[in-house]
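The form predicted alone is given below as one chain in structure tokens.
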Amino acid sequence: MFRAILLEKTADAFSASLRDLSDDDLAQHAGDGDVVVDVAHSTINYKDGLAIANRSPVVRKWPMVPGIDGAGTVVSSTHASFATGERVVLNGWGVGETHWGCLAGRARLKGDWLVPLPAALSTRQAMAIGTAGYTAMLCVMALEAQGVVPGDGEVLVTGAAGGVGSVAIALLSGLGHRVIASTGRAAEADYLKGLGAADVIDRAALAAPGKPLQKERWAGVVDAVGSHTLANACAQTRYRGAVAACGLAQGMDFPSSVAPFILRGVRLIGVDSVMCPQAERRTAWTRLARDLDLAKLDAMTTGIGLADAITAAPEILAGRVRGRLVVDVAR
């Protein structure tokens, strides 16, 4: 038996509760997985918050164990690439949405979804990174692929106090970029500067409708917010600069024009972490193990127990969680 958060829904009711489940339950509901993992740590992402709080139709199969991220040890496998005893990490692939996830002591997953956990990282550190940090690394890689290098100019990170933003600041500053953090939480300025931000600006400066072209400032942007914030960031990006967009905290709309793209050659790159190909995933995790300052990672991380994940869900949706939450599933 193992403990798990179980989401259940009928026509009349929804519940999120801590339950004792068995391998038989896994076989029934996640039987197409070919690797069984003892999960040591998981985390709470925005998408997990939506699922646990029943705020959005994230879950498409009931009942569901949420948790789009997990790190642990293989206990059995029929997949050629993974053997018993190996440490692995899981991000995305619809886990926690259409396939039982990792907010549980055990998960049955497809080997094609798994990445070997780099030796330099513990399972706790891997989940302190989680999808948020792995997405931040994909954004950094996207900017690099477009030729954005240290010394080109300032790099803007929006939604800076959240998970993606926190890791992006630590990564970019560690690589030598001058990072400007945008946040609506002025009290977090010291925290953001501790991660490596050279300056902090109020998100209100970007959140309202703006002109299609504005004064050039940013050599690159990592945006986790969308809507007017993304539109203004593009309008302020320098000639031939690049914007990596990965989130929608302000909204899914993009009230912009073609002006930044055809007059300044700005490049807007969409970054998807859920279905990202394996080769790119492995590169991202190798880079995270090499380039991320683990002391800064620890500074942005708060540990909680499995039961606490249920109460944490509405907090992350309300924007009251700083950095990363790591779930110790044994607690």
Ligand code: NDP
Given for the second form:
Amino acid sequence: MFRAILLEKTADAFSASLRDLSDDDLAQHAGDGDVVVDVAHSTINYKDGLAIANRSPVVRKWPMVPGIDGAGTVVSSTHASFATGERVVLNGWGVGETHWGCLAGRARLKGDWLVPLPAALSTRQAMAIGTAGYTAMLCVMALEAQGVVPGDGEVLVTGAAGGVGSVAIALLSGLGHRVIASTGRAAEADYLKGLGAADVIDRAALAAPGKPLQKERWAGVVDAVGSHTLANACAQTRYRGAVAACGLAQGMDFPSSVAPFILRGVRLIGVDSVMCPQAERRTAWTRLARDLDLAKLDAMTTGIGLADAITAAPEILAGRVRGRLVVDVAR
Ligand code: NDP
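Hand over the structure of the form predicted together with the named molecule; the form predicted alone is what we had up.
Let's see the whole complex now, leading with the same chain.
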């Protein structure tokens, strides 16, 4: 038996509870997984918050064990690439949405989804990074692929005190970029500067409708917010600068014009972590193990137990979680 969060839904009721489940339950509900993993740590991302709080149609199959991320050790495998005892990390692929997830002591996953955990990282550190941090790395890689290099100019990070934002600031500043953090939480200015932000701006300056072309400022942007914030960020991006868009914390809309793209050659790059191909994922995890300052990662991480995941869900949706939440599934 192992403990897990279980989400159940009927025609008129939804529940999220801590339960004892068995390997038989896993075989019944996640039987297409060919690798069984003892999960040591998981995490709460924004999407986990949506699933656990039943706030948007993240979960497509019921009952569901949530948890889009997990790190742990293989206990049995029929997949050619993974052997018993190997440490692995899982991000996305619909896990916690259509396939039983990692907010559980044990998960049955597909080997094709797994990434070997880099030796430099513990399972706790891997989940302090989680999908939020791995997405931040994909965003940094997207900017690099567009030729944004340290010294080009300021790089804006929106949703700065959240998970994606915190890791993006630590990564970009560590690589030598001058990072400007946009936040609605002025009280977190010292935290953001501690992660490496050179300056902090009020997110209200970006949140309202703005002109299609504004004063050029950003060499690059990592945007976790969407809506008017993304539109304004594009309108303020310098000639041939790049914007990596990964989130929708303000909204899914994108009320922009083509002006920044056709008059300034601004490149808008969409970043998806869920179905990102294996090669790019492995590069991202290798880069995270190399480029992320683990002291900064520790500074942005709060540890919680499995049952706490249920109460953390509305907190992350309300934007009240700072940095990253790691779930110790044995606690
Ligand atoms: P968090 O909740 O940790 O961070 C989101 C941050 O956005 C908040 O901390 C807050 O930052 C800011 N924010 C919240 N509400 C608003 C608002 N109304 N207007 C402007 N800013 C707001 O979430 P994550 O960092 O984990 O995820 C960020 C976004 O990225 C989410 O939308 C998530 O769904 C998306 N995402 C997408 C992925 C992909 O594959 N494309 C993968 C991972 C995440 P502050 O307090 O500093 O203002």
